[in-house]
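Here's a solo chain for you in structure tokens, the form predicted on its own.
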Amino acid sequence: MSIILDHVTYTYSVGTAYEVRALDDVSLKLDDGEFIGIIGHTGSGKSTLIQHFNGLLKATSGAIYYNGQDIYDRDFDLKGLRTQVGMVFQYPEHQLFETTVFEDVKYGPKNQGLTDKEATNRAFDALSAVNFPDEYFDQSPFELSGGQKRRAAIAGVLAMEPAVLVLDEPTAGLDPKGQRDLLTLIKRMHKETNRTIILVSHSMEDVAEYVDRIIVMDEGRVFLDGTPEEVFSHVKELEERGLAVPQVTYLMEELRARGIPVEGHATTLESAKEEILRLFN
């Protein structure tokens, strides 16, 4: 289901000496089936902009339409929206509260109106599509690792099956391995469900490595928009407003400082590599 953005402005404390404009004016559509990375310095809007999405945030002025529905027309359904689209706040861990992993998981299918037996198929199908390991369901999710933690969450949400799935920051705190782990994980989901997956990041090479789109936030605005090589080939732009670009890309840029004719801004080191080898080919 398509999300569409129509000049959304949203200000923190309308009226107050702490008034402050987190959201400019932003206009973007964001189509099924995308798997779509926002990135951005501190400040610069990202988590604001995100929970737009589901209602959470109302704008202070614009519209927002989900499935061409005004999402703040008075007879729209923001809790149904909410089960469509699904939030995974950063360290997502802290949203579980129940005694054991599989009740956990349960519970938004419970709350859905489902009957127990279908959110018990709910919550097992979620909770293997994370691989979340069988011996670990009847478990206290306090007593998990910081990864099965952030795989029990996320399963809690994928059980609600939203269309949409926007995650804030989900490898934060995890090591290099726990972060790759999932986010495999997340691009496999994608490509499995087509389900739309929209990643908030701080890590160039996460979203150069795995989405298909990135929307650059700067000031509350959108500063860039489109696919990695070409957000990434803007490197000057991108500095200047606080932002890195993956380390491949800086290698290749070198390179061309250096003379060597490498086309292209490469973003990952397959990419890289593949054109090294054209290159000496």
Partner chain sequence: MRSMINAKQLTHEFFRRDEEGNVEGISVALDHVDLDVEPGQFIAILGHNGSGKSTLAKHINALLTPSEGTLIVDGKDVSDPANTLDIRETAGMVFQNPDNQIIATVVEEDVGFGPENLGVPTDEIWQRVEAALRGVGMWEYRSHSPNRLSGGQKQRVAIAGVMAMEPKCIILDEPTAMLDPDGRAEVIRVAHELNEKKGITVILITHYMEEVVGADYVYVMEKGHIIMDGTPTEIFSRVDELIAHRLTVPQITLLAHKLKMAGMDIPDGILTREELIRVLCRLS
The other form holds:
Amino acid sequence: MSIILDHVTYTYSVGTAYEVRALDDVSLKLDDGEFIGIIGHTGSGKSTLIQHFNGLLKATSGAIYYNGQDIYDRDFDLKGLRTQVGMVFQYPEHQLFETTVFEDVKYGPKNQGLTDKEATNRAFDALSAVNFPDEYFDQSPFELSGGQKRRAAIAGVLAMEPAVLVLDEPTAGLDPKGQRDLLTLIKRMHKETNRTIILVSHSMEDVAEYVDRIIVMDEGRVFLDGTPEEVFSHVKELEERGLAVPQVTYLMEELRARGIPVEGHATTLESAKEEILRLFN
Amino acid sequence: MRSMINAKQLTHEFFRRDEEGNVEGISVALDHVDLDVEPGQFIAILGHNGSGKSTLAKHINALLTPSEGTLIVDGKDVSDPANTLDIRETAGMVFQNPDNQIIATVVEEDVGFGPENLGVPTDEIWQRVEAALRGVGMWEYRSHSPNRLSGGQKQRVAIAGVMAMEPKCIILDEPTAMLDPDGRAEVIRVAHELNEKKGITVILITHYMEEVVGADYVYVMEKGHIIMDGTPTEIFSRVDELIAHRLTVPQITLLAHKLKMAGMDIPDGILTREELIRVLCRLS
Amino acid sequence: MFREITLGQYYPADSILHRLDPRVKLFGTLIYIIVLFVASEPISFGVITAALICIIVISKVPFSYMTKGLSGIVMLLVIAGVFNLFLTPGIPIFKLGPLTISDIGLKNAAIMVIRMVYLIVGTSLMTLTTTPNQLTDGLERSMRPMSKIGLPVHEIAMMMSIALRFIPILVEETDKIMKAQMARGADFETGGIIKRAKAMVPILVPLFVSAFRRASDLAMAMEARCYHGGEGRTKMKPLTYTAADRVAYLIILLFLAGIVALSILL
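Output the structure of the form predicted together with the partner chain; the preceding block shows the form predicted on its own.
Below: every chain and molecule of the assembly, starting with the one above.
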């Protein structure tokens, strides 16, 4: 099970004055069960990239294979792909529309052609998976708090039981409590279900803390791809492109520059703490 | 010196209504809040969603009026409807969503909207618009459409729109919540510049702890109460309390705290990387 | 897909046309429309074409930018043209099976197509060179006498300019919502009319919710900036006629007189 992008290029508004090459010769292999973070500036091509994973955008050139099948093949089931690669857009709560939370979550499974009973089961499981309180199941989604709306919206995608879950800045606009709860939930979901999770984020600290692999996008290209340690060891190159590394990584680099024999590249709070304690005790 | 903002026992209650519009209950958004801001200060108000911080902000701009207690803005009582326009001219407000507060389709026309409402003569409107746009570094974009600007640029236009009314105080109600890190840095930088260069009193309402580091004084709100107040160093010295209230602490502050708990000789309230490096270098 | 619509969207540039008073442009557009329907002789269309080309050049708006807006109505033009071409009786000049093209049919079809294209290009020139705010200011001023009979002229103008500001935002939002629902397996393309109409619900509900939220945010932001209706308001860009505007009025009237004279004389 994997998604392979083979020399994918995507150009917006081809042939007009506004022509923009949003993706430029991107080749990637995303394996089953990975927890991947995608980072980059606004306009670096991250959002365009993820919309290729489920076929919402069609590459101007290049090919994409889902489990070995060419998704641009004429008899490939694109609608099926969209339920296999679940996509949670930014501010997903803006897509809620049903009269109750429960009905809204059932929308995806019903589109998959499941019976009402199956859809009900799916909705129940999905809402439990995001820790959505049962007493609000029959509430109107418009009366919930911001954090709950977001959970309901994520459940709406989860209910389709996708093999891959793509989340575009899932914590945007939530308060710190809501952000941490949601990231912890996503991490737990990854551990328990071993589903592939792709997280688009602006926060270097979050990405470093939660994911196993980081893809850095810059001007439509894959600029770096590796473990957090590998990626954040390129402090200079990231800085040159106006991207930051986690605060603790900076700290350790600066300590090293001052002659303190720091080893490795700490990217998380815990690893930095361990390293400093090792050095000073 | 006269206070810019003075709240005494400020309380605000909302009526919760059922589907027929009958009052079901009362929720208290602000519960006997005392607050005093001096002219020229940079104040930060921190808290989760629903902590009452936005309700407080809307009172300072006379968009809401107190249910109980008093709020005086630059010597004018918010509860008196005769003061409303004066207060809005004195204390301008910037909101969270950049798209939903830009009225015009051209940047300069939007900045001129406030002065137009105030009845400022045409020549002076132009002077104010120019000064305001230069103040936020958006003068080159004066004839652009807001739709083609980045989030940070839109917020700077919104700040210019308030600055053109020549206020003494600006309230920024979560101005960075919908922006990317670049946009957030832009907006916070502009807020500090206006405070330092023009002496504008700034009230920054946010849930990002990193953004309050440069403030003169910080209030932390929860459930309509002020639960902590002090300088940023004082606030960030109380890491355990902040964590108990489920507020995030900047990563460096948290690291310093954890090192201290592990037995290292590190002071409380470390705010920046430089401070921690200095301390660690001294220790080695 | 919606983003490509450029018809009538303001194009920023520094030209004489951009600087003209919006009232002049409104008046000019009105005269232009009248003239288009008065004209029927090739020579009149020649004069109109010359005038249109002059204005396009003066406007500094790229020609390709204008024609891009036209692509949307090509089908309409073709249908209208074909109807005129084949269904107008007259002296047959070409025969193809049951279809006959007459001389008058040819002329009518040509005039029809030219009128429609010129109408769209000409009127879009006004919106391309006038910001929505100027346009509404112009309308507000031109309609000011109506406020004496109780018409809320200022409010109507304000509503129009806000609508123009939010149309592109809502268009983009529609696009986003559609994609999000497609990611949840929604299908907007297959099925009968009822199925398709039903499929629109998941787009329309979020769109309305969002529009209402934006409206209430905007109302608050306007209040916070001391908006209290049209009373006591000054203008950043007050409408005052300059020498160029007077010259423009003169040119417009001469143009009208010229075309009228041509159609009477010929």
